[in-house]
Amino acid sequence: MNSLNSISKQKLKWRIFNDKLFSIVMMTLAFVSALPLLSILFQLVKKGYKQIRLNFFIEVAPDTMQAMMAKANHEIIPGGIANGIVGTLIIVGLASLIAIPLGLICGIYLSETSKGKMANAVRLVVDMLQGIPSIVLGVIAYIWIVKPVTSGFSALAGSVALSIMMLPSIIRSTEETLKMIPSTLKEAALSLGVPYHRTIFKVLLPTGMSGISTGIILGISRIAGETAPLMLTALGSSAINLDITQPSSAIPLLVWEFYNDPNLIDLIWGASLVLLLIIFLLNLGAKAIVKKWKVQY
C-alpha cells in the first residue's frame, strides 16, 4: 500500500513538473515571438514622438525646400500630415461602408447554405481574393472606377480597391462565427414565430457579434496601412480634399513620399506612429460598439 502511495506521489510530482516546464517553455516562446514586434514599437515611439505636436495634425505635408531649411537650421521639420489623416479616414470609412454590409450578407449566405454550386463558387472567389496581391486590386479598381466613373484618380477608387481587400476576412469570420452558434437557438426563435430575417438580424448576428467584429477589425487594420492600391487609384494630394471624386492623400502614401525624399525621411516615424494610433483607436471604438450591442440585446 505504501509503495502504491509513493508511486502515485511520484507521478503527481512528475505531472506538476511537466506542467510547470511546459508553461515556462510556452511563455518563453511567446516572449521571443513578440520581441521583434516590441522592438519595432519601441523604435517607432522613440523616433516618432519628436514630430508629434499640434501642427503635425492640422497642417499639410511640407515641401522639400521647407524641410531642407529646417534641417540646415537644426529645427524640427515644419508642417504635418493633416491631408493624409483626413484622406485615410475618408478612404477607410468609405471602404468599410462598402465592404461590411456586403461581407455580412455573403457570410450569412454561406453559413445558411453550406452546399450548392453557388455557395462553392462564392467560397472559391473568397479564397482567391485572400491570395491576390494588393497591387492587382488597385489595377482592378483603376479599370472599374478611375477610367469609366470618376475619369481620374479619386478617393472613391481607392475605397473600392480597399473594400475588396476587406471582404475575405469579414466573410470568413461571419460564416465561421454563425456556424459555431448552436442550431437550437435559431430553431427556438423560429418556433416562436419570429420571421426568418428577424431571426438572423436580431438573434444570430448579435450572438456572434464578437467573432464578426474581430474579422471587421482585422480587415480595417489590414487596409489602413496599404499603399500599393492607393498609388493606382487615389494617387495622393498635397492639400486636404473632401471630394471623394478627386485625388486624395493618405498616411501610407505620405510615408512613401517621405521615403523617396531624403529631406523628409524623418517624418516617416511620426506618420507611422499616427497611423498606428489611428488603428488602435479604431479597434477600441469597435470593441466599445460591440460591448454596447451585447448589452442592448
Contents of the next structure:
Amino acid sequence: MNSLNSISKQKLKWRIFNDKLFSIVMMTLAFVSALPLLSILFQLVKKGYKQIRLNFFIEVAPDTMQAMMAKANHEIIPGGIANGIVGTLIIVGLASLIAIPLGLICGIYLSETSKGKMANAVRLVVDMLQGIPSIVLGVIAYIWIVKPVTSGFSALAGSVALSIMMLPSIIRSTEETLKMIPSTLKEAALSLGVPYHRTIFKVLLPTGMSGISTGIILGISRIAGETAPLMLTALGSSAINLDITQPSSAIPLLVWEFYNDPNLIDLIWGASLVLLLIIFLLNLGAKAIVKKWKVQY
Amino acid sequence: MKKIQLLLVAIISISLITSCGNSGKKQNNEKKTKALTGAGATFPQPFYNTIFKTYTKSKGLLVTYGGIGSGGGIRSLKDKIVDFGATDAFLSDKKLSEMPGNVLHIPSCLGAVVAAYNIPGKPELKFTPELMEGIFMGKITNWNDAKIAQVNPGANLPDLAITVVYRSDGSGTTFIFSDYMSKVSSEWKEKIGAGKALQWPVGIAAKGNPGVAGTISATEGAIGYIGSEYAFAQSIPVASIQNQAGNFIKPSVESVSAAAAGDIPDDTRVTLTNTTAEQGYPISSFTWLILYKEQAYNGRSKDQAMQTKQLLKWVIGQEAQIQTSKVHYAPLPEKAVLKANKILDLMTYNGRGL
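Switching forms now, from the form predicted alone to the form predicted together with the partner chain, please provide the structure.
All chains and molecules follow, beginning with the one already shown.
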C-alpha cells in the first residue's frame, strides 16, 4: 500500500514537472514569435515619436527644400501626412463600399447553398483570389480602370485593386459566421411566414453581425497598408485630393516617397507609426465588436 | 432592407459620377483643367516635388508627380495616361518610332552622378578614368593599391577591401554612369556596355538611389554611383574625377553647368558624359520631361493642353530654374532654354498651334 502510494506520488511529480517544463517552453516560444512585433513597435516609437504632433495630421507632406532647410537648422522637418491620411481614408472607404455588398451577397450565397457544383466552384475561386499577389491586382486595375475609365492614375483605380483584395476575407467570414447560426433560428422565422429574403436580412445577418463585421474590419486593415497596387493605380499626390478620378496619395505611398528622397527619410518613421496605429485601432475595434455584439443562443 | 437600398443607391451614384466625369472629359473640350499629372524618373524627383509644389501654390493648379522610374514614365506616356512623363535617358530613334505619336523632349535640369565612398577618416580622393575602370571592373580590389596611391599622394589609404555597390533595378542613373564608363574605357564598352540594367563583374546590388546610398554608408570600404543629391544630403564623401581636359573636377553646380557648355542638338537629345569642357564634371546629364507634340489625345481638353504648355514653360523659366541649385541640381544653360522654348512652341491641339 505504502510503496504503491510512493510510486504514484513519484509519477505525479514527474507529470507535474513535465507539465511545467512544457508550458515554460511554450511560453518562451510564444514570446519569441511576438518579439518581432514588439521590436518593430519599439523602433517606430523611438524614431517616430518626435514627428507625431498636431501638424503631422493636418499639414501635407513637405517638399525637399523645406526639409533641407529644417535639417540645416537642426529643426524637426515641417509638414505632415494629411494628404496621405485623407487619401487612405478615401481609397479604403471606396474599396469597402465596393467590396462589402459584393462580399456579403457572395458569403450569404455560399452559406445558404453549402453543397452543389456552383457553390464549390465559387468557394475555390474565392480561396484562389486570396492568394493573388497584390501587385498583380495593381496591374489588373491599371488595365481595367487607369487606361480605359479614368484615362489616368486615380484614387478610384486604387480602390478597385484594394476591393478585390478585401473580398475573400469578407466572403469567408460571412460564410463561416452564417453557418454557425443554428438552423432552428431560420426555421422559426420561416415557419412564422416570413419571406426567405427577409429572414436572411432581418434574422440571419443581425445575428451574425459580430463575426461579419470582424471579417470586414480585418479586410480593411489588410488593405490599409498596401503599397504595391497603389503605385500602379493611385500614383500619389502632394496635395489633399477629394476628386476620385485624380491621382491621390496614401500613407504607404508616402512612406515609399519619403524613402526615395534622402531629405525626407526621417519622416518614414512617423508615417509608419501612424499607419501601424490606425491598423492597430481597427484590430482593437474588431475585438471590441466581437465582445459587445456576440449573440448568445 | 432600407440600408441595402441605400447602399445600392450609393454604388450606382458613384459609378454614374465617375462615368459622367469621364464622358464629360471626352465631349467638352472647353472644360476647365483642375490638375495635371506626370510620372517617371526618381533621380530629379526632389527637384520636381519642390517646384511643382510651388507651382500648385502660386497658380492654383494641382500638379501631381509620381516617381515610378524612367521606364515607368515612358510607359505611362505610351499608354496616354499622363500629361507628361519624365526620364533620365532620352528615347532612342527606335523607341521614338514605337511611340504612338510624336514625342517632344524638354530638358528640365542638369544632374551629376557621383562616385561616393566610405573609407574611415573620409580622405578626399581623386580618380582618373583608369582608376574608375580598375575599381568598378574589379581589377583594383584594395584601397591601399599602389595605383590609387599614385593619383592620391598623401591621402591616408587604409588596407581595406573595396566593395562595389551597384543598382539592382533598371535605372537612369545606371545609364548615365555606364554611358560615361563606355566612353572612357574600351574594355568596359566591350564587356559591359551602357544601359539601364547591366551585368556587373564585381560587387553587391542595392535597390534604388536610397538603397545604394544606404549600403555605402553602412559598408566600410564601399564605393558606388548615386545621384549627387543622395550623397550631399547624407554627407557621403564623393570623388573628384579627371575629365578629358585632364583636370580633376569635383561635382558641383558650376562644374555640372560647365559640362553642358558644348553644342546641343535641336531636339535636345544629347549625352553630356565625358564632356570636353575644361571645368566640366564628366558624369553629368540632362534629365527630360517628355510629352506628345499633338496634345489632343485620350479626351484631353484644349485647356489641359494649354495648361501643360504653360507648366513646362514655367519649369524651364527662371523662377523654377533658380531653385535647381538649392536642391543640388544645376540650372539649364541659356541655349538649352532657348531650344526647349522653341520645341514647346511646336505643341499643337488638333493640328493647330497652342
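Under this definition, the rigid core comprises the largest set of C-alpha atoms superposing within 1.5 Å between the forms. In this text the structure is predicted, and so the values were computed from the model without any measurement. Residue numbers count along the first chain shown, from 1.
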Q | Shift of residue 27 between these two forms at or above 2 Å (CA, core fit) | A | yes
